[in-house]
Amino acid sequence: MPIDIRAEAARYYDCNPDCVDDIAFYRERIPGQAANVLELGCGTGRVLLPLTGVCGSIHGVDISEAMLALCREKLARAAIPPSKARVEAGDITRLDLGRTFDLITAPYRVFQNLETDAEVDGFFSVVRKHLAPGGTCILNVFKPKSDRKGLRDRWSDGSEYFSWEQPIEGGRVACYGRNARIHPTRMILYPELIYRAYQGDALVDEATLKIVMRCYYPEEFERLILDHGFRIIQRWGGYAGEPYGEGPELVIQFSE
């Protein structure tokens, strides 16, 4: 396994509160209480958890042990036993589990970490070997704010600002951002969010993560999809049921 780039920043993941409110969304797209679901990118437990109790049973994949560690914390304190949900580290671009799934979700812009061409190609190689029959999948991306110009422009500076705030038990941790840089032509987008924990006024601890972000266009990610040889089955502009193309993600469904 590579080096685990979120094991220093992993202890302050669920500490964002700005975190999209997906959780309703995905319940309600399990097909059945027999379900087999397969999370790629299940990080924390965060989707994993809540959907345990509306289908057969879950399967999360994560590239992070740090993350993975939390996971399992949350699923023993709930009492959940691996029949009912189980996660393990592994590639979500390479990676055979010897199994099919109901349903295949990658949660929140787990997708867009996916820097190369041969990984995008390897993730859709790992959804269609792990689809049962008539089984779906679902991805999500946000939608640029503006067009690829207006984004080349804003992450060309590289400064920092601040993004959330929350108490944690006997102090404070704080996010902050910063444009580190961004691909000119394949609008790839390096951002690095930055963790501070204080007591108080006094920094106690900080822990920078190093992430990518490959930037899609609605018509662009439906193309992608179709182009790997996927039918499109339902299309979303958010979790609140937001046109596509008009509202702040981009999220489709698909099959075989």
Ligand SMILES: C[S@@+](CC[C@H](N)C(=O)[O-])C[C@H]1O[C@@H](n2cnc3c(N)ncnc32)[C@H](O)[C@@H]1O
Contents of the next structure:
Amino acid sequence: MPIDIRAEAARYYDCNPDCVDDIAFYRERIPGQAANVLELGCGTGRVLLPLTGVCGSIHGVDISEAMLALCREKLARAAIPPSKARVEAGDITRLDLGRTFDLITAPYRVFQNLETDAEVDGFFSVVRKHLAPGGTCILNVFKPKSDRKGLRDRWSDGSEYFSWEQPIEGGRVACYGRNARIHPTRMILYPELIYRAYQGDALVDEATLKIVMRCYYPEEFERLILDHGFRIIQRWGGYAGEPYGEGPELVIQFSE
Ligand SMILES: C[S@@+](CC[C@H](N)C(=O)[O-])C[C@H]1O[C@@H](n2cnc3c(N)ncnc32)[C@H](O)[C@@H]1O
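Requested next: the structure of the form predicted together with the named molecule (the form predicted on its own having been shown above).
Entire complex below, previous chain first.
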């Protein structure tokens, strides 16, 4: 496994109050009580845990041992047995679990963490390899808030900005963002998230997470899925029923 870029920041992941409200959406897309679900990039189990009650079993894969450790803790605390939910370390661009699933998901923009075309191609091969006959995959990215020029302009700044703050045991954690850089033609963002934990006014911890967010515009995202040989079943513009292209998210369900 490569270095875990989330080793220090993972403990603040679940504090984010601005996270998308997508759990009900995924619950409703489970194709039946006996369905086997694969979550690619399951992280701390934010979506995985609530789905355990509505499917046969769910298998999570993530590249970050720190995120998985938190997920395993939550599964243990909730006494969810391994027959219902299992998670393991793995790279979702080169995975072979040797079994197939009725539904594959990658909630909260996991797909945008894939920087290169080779990783994207690898991801789609992984999806194909793990889809059961009749199975479907739901992928999500955010819809960029501006056109390419607007995005380049917004990302030329590089200064730090306040993002959110939440109480934590004994104090509070504040998250700041920094638009570190953008690849000007491939529209790949390189944001930095800086978490600062305070007790009273004293800074007691600081963790920085540098990630990759590759951007996709609505037609481009659809085209990418079609060009990888899949058939689009349904599309949404967000988790509140927005039409595709008209909401904050791009969500596509597809199959072979
Ligand atoms: C924004 S988090 C989403 C976590 C979870 N799906 C959720 O909805 O809360 C992105 C996750 O994708 C994982 N990830 C990114 N690239 C990956 C890769 N190549 N293989 C496996 N996991 C990956 C990260 O470690 C991280 O936990």
